[in-house]
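Read the single chain below, which is given as structure tokens and is the form predicted alone.
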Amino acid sequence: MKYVYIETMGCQMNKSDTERMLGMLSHFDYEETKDPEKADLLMVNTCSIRQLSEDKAFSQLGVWGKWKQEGKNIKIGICGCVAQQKTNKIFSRAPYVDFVLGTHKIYSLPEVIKRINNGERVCECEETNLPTVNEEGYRINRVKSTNAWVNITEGCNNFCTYCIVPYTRGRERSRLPETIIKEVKDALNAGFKEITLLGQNVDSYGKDFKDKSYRLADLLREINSIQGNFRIRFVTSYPTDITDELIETAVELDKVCEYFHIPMQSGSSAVLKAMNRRYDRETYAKIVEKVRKMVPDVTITSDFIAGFPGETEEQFAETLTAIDEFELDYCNVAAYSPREKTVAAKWVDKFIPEDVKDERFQRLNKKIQENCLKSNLKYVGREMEVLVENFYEHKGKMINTGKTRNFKTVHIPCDKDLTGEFVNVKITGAKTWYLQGELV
């Protein structure tokens, strides 16, 4: 038997990625330690969406470079999106690295490791247009846990001026309904209580089958029809491509959660517009209106982002009153980071002082929490299901955390280990991140 530790950086795509490859080299003997110093091959799954995680990423590999100068026998391997922008550039700055493995070509990775371990050095990244390829045959080694993410669409076609996606991930693709049905169930069939369907822009699902008639809906549909108790929900949604259909349907399926997670990045429309997203302030504000008027108990989170190129002290401002307007429950926050080919990289001339992003950033973050308890309080005194996900001890108490079909975490103190059971809480408190609960 020989260990595989795998770093695992960035979105709910790359860990699924790592469940993925872990699946393949499960079939070549090798067994996930989470102990680096006990594994024989090291990986290092990368995120490029900041350069915080790009530059995580290549110290890691500089340890573990350390560790093979001084005569340890290990392969050291980088995949995910740094490896699919710098590809076979990493040999220059990281020359102990064994082989760079891009992100349409993870299918490759047991042939991979046949030729490193005869020698080789090699570079897997080249463009593919068949996300299925190899799919079948590896089964996919998921992290225990109530939830289990499943890829449905691949890339994106958008374009937005910051974001390295399109280059990193490359074109939308949907993966075959057949296939992802087949996932489902083999995941409800090994216990796991939720589906959450992933995609860069998950509501393109089908834009690329020559057959347009089948999207996001008609797979909903099929998924929620499956035996089970069980939940299901889907991320990340691009605010124009939430139809109303998309939506009743939504609300007419059972198993369908009432979250919709909808990136607006700015509150501004002439920054949304240097963006290049396609839409401005008033559009998102009828997208919000629609589905908060649609879904009852809907919860509704976003993505902003502090300090773009340009961004001036009144258009940030947008910003805040627009988590306000829009009654965001949640949001993802992040200062603004260049990124290698993209648009908004070469405007070096617009670039926001590094103390001005920071304080706008803190800002923002003041601004979420906020709104985070606004949102939380609302359903103190209410009962409400959860599905628990953790079980462990705090300061002398056990306490069981689950998610509400609205995605609200919610503590329960409990000597009882409910990890997997949906139960009915009554809500008795809220903090800013959690609802406090009382089992019924």
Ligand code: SAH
The other form holds:
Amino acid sequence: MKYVYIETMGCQMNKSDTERMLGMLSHFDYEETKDPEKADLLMVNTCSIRQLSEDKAFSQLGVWGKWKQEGKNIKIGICGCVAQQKTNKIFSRAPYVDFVLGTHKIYSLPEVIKRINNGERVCECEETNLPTVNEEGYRINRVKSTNAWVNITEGCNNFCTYCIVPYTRGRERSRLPETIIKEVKDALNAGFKEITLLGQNVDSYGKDFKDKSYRLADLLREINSIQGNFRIRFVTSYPTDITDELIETAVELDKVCEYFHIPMQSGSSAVLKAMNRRYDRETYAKIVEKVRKMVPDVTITSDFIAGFPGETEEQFAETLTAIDEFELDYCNVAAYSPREKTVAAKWVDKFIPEDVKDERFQRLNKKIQENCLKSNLKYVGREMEVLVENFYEHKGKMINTGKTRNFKTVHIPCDKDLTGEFVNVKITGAKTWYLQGELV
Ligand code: SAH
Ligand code: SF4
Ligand code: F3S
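Now show the form predicted together with the ligand, given that the preceding structure was the form predicted alone.
Now the full complex is given, and it begins with the chain already shown.
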């Protein structure tokens, strides 16, 4: 038996890949350890969405490289988006690395391990147009939780001018419905209570099938018909790809939750155009209005970038007003970071100074906090169903925390561990990041 430690950075895609890689490795006598010092194999599953994430990956590798130079008998690997992007150039920057494994090749991992254990140094990064996710029938070692992430698409065809994902994850590929359904059933049999379907643009699901009539709505219908009490979510939705059929299906199906993540990126139509997003402010407004009208109590969250090249103060202010006007319940924000290969990275003369970007980032966060509280206050006094995710002690009191169907976090004081149970809760108070509730 050998031990593997994987440090996972970045989005759910990477977290899901890590679960798959740990599953694969378990077939070859590698057991996961949470203690890097105990590991024989150390891997970092990297993200390149911003420069900071990339730098983090190399500094992690540096620490392990030092262990190796000090004589520790370990193997070191880098996988994920930085690996896919930098390929064998990584060996010259971090010579102690034994293998580089791109996002397209995670199913080569067992073979790669065999080769590095024979003393080879390996780089497996070729792009493929085939789905890269568990088509080999390996186990998936899911993180213990109530929610299971199930990839439905890989890659992205949108080429937003700031974004590296199309370069690190390749063209959009949909996984076969039968593979997805099997994974969902396995997760439910293993006790998971919530399935989140995952893709850069879930609404594109099925566009690449020969028979284009099977789409996300059909997949949701099929999963909804599986026996049992569980919830279904899906992320991320590209604004203009959300069809009426999808919204209607989400409303009609009892297990599909009232939650849409619809990244807007900027409140300014001019900036959206420069970002190569296929909608303007008015179009986004119409989509959000429709979702709100059709889905009672829906939570809509979004992503925004502060300080995109050329963004003026007036255009930035349009992002602040968008968050108010569309009553966005919560948003992720990031300061713009130029990424190699992307179109916007070449607009150097339009780059916004770091201090201005940072100041806009802070103002955005303040706005988001205000709106989050406003949105939470709407639910005080209501009775809501909560799926309990955690049980812990806080200031001498035992607390269960979980989520409502519409993705609000609720704290419920209660001495009994209710993890994994659906409970009815009366909402008694609202804070910025969570609701307070009592069991009814
Ligand atoms: N597919 C999703 C986003 C995936 S990337 C969508 O289309 O919305 C997650 C988020 O990272 C993006 O929504 C964006 O807000 C942010 N992001 C991507 N590239 C970035 C960059 N170069 N600088 C700062 N933030 C970035
Ligand atoms: Fe990136 Fe745009 Fe694709 Fe989202 S839709 S992953 S932001 S290129
Ligand atoms: Fe995800 Fe980061 Fe890659 S956000 S897709 S891990 S670049």
